[in-house]
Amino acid sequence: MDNLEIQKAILEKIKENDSIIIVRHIRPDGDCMGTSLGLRDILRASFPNKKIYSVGNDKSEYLRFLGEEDGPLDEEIYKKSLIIAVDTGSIDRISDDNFKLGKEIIKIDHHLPVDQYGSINYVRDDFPAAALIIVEMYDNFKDELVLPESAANFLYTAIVTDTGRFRFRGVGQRVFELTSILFKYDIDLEKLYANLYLKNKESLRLQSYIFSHFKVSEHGVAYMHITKNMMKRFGLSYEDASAMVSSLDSIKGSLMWILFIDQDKKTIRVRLRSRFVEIVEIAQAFRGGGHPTASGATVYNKKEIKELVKMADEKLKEYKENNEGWL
């Protein structure tokens, strides 16, 4: 099926189904909590008959200013409900166990292909933000959809962080048309950028200590290592110290940068960035995946962290032997 039928199916499935519940992944980034409460408004207005719910298990702080989520939700309501996953490209990383009780799957995404685990798995991995092919439904089908205020807000922020201000690769024509929709509204964007942007005391004393001790291997890769004991001493939770990734993007000729972040006493989460260089597959070695230049893993131990580094290191030593043209 191409693209719009296969969003037909989906539409189908939804107008089939009275109680629908949209689920993200876990650790919620500005794309997955945008997608699944704009998604969640749109089907509200549009089908004010049915019960549609947003859920997820965990809370992103940086996020709060967007709302609640819904929840938690009685097993019975699961059952008998159409689930919806947004943005999670595989089965293991949805933030609700529950979601496996529902009488049916749908996947909506816009990672690299991982995980089929929906009846309907549509993933648009030339999107740069899932919020995108929300979007892209509404416009097609606008005249059964309903696009509320508090959704274009929604979709706005996703589409913003996940293309980091329309930075990033894959960000082209089509985007930007499918953004301009959601002016239909007038978006706040200085309170918006306000909410997403200003950084506390601690996370800029962070970035300043980031800045003083990040290391570079031989070839240009950037990186840093934060503990648990160097969070505590800033006084910074895990995902403030995650969003530090950013603090090292704009270094010449280190045209990759990775944070192993302490998630606790086992696990080194790792947040790897790059600009030009796909960099996916070191994730997928290390228990990962993600985008062509942004992607996340998990590593265990000190020995681990080298190993990443090297394998970064050897691919950016190849990139910059066969490629003209870098910064």
The other form holds:
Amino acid sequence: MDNLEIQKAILEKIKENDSIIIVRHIRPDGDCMGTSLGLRDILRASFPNKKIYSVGNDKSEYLRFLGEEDGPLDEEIYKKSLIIAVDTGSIDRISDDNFKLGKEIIKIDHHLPVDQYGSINYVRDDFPAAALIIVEMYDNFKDELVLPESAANFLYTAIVTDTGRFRFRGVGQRVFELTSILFKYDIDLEKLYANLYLKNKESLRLQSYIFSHFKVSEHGVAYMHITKNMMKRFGLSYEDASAMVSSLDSIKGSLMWILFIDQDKKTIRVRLRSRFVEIVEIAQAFRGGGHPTASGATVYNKKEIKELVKMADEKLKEYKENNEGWL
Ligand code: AMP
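How about the form predicted together with ligand AMP, since we already have the form predicted alone?
Then the entire complex follows, led off by the chain already shown.
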């Protein structure tokens, strides 16, 4: 089936169901939140007689400005609902334990596929944000679908965050064409970017600490392990600490940068990023996955941190030996 046919099949499923629950991945980011809330508001505006919910069990403090989701919901509601999971490549990362109770599940995603858990699995890894799939569906079926202003705002937030403000791989003509559709409304960019960029002073102090303490492997992998003690010392949450990954994104010759963040006593979250060279295989080797140049993984001790850095260093060495023009 081509894209239009799959989108048509998804719309048919939506029409067949009176109750729809949209779920997204754990540790929500701007894309999964914006896509879920944006799709919810399009469906609510288009099908006022249906019950449409957007749910997730966890929150991200920095996205509070997007407003609340709709859960928790009664189990009985799941049993009569179509579930649409957005922006989630693997089934164990769906932030909702009850989604399995649903009548049927549809996957709409843009990650490299890990689990094809839906009755329809619509994966567009050519799109740098899952929200673009929703905008394209709206555009293809605009005779039947309504895009309210709230949805335009949610979807725009999703696109700007997941494309790194239109900087990442995959941004091109189609992305701008689709994004421009959202500008049928006056999106308040000043307010949105204030919400996205402003930091508290504690975060800036930790950033300054990272700048003076990050390590660089032999061939240029920049990395830092943020321990529980550091979070305590700077008065920052795990989430604030995790957000520091972009602090290491602009070091010449460090085409890969990795942040290790103590999650609980046993678990260390790994956030891997890169330019030019692909990093996802390294994430996959350590219980993770994601996109070619933005991935996540999990390690359990310092030995594994060392192993992961070593693997990244070897990959970067090989890349530098075989490629020109990188920065
Ligand atoms: P993060 O650094 O957690 O923002 O992750 C970067 C990207 O990789 C996001 O698109 C995540 O959805 C994805 N990702 C993170 N952790 C995993 C994992 N364990 N398995 C699959 N994908 C992941």
